[in-house]
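So this first bit is one chain, no partners, the form predicted on its own, shown in structure tokens.
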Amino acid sequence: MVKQRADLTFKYNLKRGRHGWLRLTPAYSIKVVQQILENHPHITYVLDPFSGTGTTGVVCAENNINCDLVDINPFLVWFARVKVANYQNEHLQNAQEGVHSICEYVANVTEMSDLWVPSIHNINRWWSEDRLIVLAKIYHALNRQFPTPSPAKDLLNVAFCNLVINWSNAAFNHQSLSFKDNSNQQLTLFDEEQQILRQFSSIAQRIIAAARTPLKGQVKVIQVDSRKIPFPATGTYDCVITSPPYPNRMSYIRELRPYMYWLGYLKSGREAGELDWQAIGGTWGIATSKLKTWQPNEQRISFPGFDEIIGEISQRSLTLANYVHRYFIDILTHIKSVYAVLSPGAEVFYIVGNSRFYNTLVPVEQIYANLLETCGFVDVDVRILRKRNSKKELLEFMVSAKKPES
């Protein structure tokens, strides 16, 4: 029987130092990189293409082992820099400093006229607004501490990244973002806000205390496409580890729009939906519209039945199948793009999920493996790691595949 395996997923990271700093829901386990490289010794220069958060970054510098992390949003590029940066001890001593600081001005200004809360939609449904008020203050006087880019306002606004979580109504317990009803919310507003101060210095210290532990390898975030990899300027990559966007899921703007916003990152919805269709398995907002009309053109996928599961999901909506159509093109682009970048006998390994659409169950697992075989790759292997927290036909596979020698 196949387990869920919780030990696999981001809940396994959430109190290990630097992988606990902000959680991300498709984020894997730092056990299934760990594993990986126990079992291949070998290895020494790695390749994320979908970095995500930077698991992968992490574990490889951890290890001495060095490593290129790939992500196009610059959210994510930019919070994997922080999170795989060494920091001196004058950084560390300032972010502890601005910790008070920030607290202390907070607690002691009661009005603040030029305060500034991002243009998220319905921001109510996120925050309360005697929370909202709360938080922007926090972001007023981080700012106001650190008004220019350092490493010490870095660590500082992971921390407040935390916060805005952790004080909205949001809940990623299922595919469609939701929100928790709070109307029935007792606390003062400044009950409230003496908790909310309280846990972001929390917060800020646990993140200060992971980043006093220097790591050995070096990391390179670089914000790029993943279907265009450039060619790196150290040597060719002997390994990729790494885990796609999966089918169902469909946008990672979904769940980074809270910390994109407040950070800058975004400024509309319409600036969301662009950055979600430029990435791999991305419908938020325009990108659903211009799915309808997308069309693969002369690019097809040679799997067996594939026209026929995009047949079937087309009886029930023409956008999904186009968006499953469409999320396949792009990662066999992909793949033909980390093929070119890999040295001889390099090996590749994708954490993937098979995905079902209404009564079509797509065994995404089994076209990864035969897209691989089709870019040229060898001894593609398919093995499961653990069933997932939804339908029991829902899995989580490790294919892996090989470069050819020469």
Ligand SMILES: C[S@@+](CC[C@H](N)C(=O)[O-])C[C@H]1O[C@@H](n2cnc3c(N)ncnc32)[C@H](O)[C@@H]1O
The other form holds:
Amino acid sequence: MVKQRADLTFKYNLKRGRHGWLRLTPAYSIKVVQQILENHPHITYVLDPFSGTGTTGVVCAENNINCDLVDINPFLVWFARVKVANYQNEHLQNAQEGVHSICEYVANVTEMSDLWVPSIHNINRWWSEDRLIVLAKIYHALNRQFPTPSPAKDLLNVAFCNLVINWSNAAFNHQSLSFKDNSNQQLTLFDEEQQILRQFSSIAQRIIAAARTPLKGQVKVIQVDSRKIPFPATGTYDCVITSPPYPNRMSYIRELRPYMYWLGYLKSGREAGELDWQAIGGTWGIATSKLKTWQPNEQRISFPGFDEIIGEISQRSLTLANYVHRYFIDILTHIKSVYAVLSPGAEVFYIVGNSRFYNTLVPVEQIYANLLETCGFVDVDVRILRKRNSKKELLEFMVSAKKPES
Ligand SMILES: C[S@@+](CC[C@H](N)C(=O)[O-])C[C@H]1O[C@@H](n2cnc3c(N)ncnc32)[C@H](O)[C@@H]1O
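Alternative state: the form predicted together with this ligand, after the form predicted on its own:
Everything in the complex follows now, all chains and molecules, and the chain you saw is the first one.
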């Protein structure tokens, strides 16, 4: 029987040093990457073209394997860089002293006028007015303490991201987030400020402690589109380990919004939609309206039955049919691009989930297998990893393949 296997999801990472620095629901488990590396001891240079929070990079670096990470989202690129960096004692000391000064400043300065808050739509749905003031004070104090970018500031910004989500009304009870009503649970402003500051300090301590462990392998994080992967400066990759977005309408921007607005990566809803449109599988805001008029380019998906799948979905929704169609055209473009930067004999491992639209099951894993073959890969294999939720047909798979030796 196929099980849900929480140990193969982001949940497994939460208490494991750097891996637990920030929750991203679609992040995969470090176990997935570890097992691939263990079973393929010859691997020397890994590419993750959809790197998200950088799980692949950290595991590779822990195993003294070099790795390049690629993501299109500027916040995730920043975050992965912070996660894979090596920190000197001086950086950690600065971070340590910084937390202390920030907490002292916020606790002692009563009057702060013109506090900046992000321009996120309907902000009080995220944070009550009082909480927002405390968070804005901490953010102000953090930037006052560290006016310019630095490794210590990066670590404290990660702690701050945890804080904004912990004290928000967001509830992660679905594949993405919703809002809970906390209006009856407010403490007095003073008590709450104390609690928030204590939590900021303890999260920062946890992050600083994990940053002490050095990483051995070299990891580069590049902000590019994985449909146009650049050649690495040295050599070619002998392995791809990745989990691309699934065609399930999950929006990364949607889940990452609070961090992206606070840290200045987003300034408006329109910008959020534009970013989602550039990402594979994005459907947030303006991305949805653009899908309505989307037309396929000259590339064809050769998977038998693909046109019927699209036809069936379009009977219920043309937008969703376009969504699925565009997704696979993008993945095809990506696979062609990845093939070019691999050495002969390189192996690729894609962790993907299937999806359902109305009554139509999209066999995502089989379509990936077909696209890999079409692009010249051999030894294509599909394995079930786990069940994704109580609906028994929604599963996660590992699709692997090899670039021919010559
Ligand atoms: C399933 S997540 C990866 C999660 C990652 N394995 C982890 O453990 O955090 C997919 C990632 O693909 C990125 N992405 C989407 N479209 C992209 C594109 N065209 N080029 C590069 N990255 C893209 C998203 O920003 C997201 O971070």
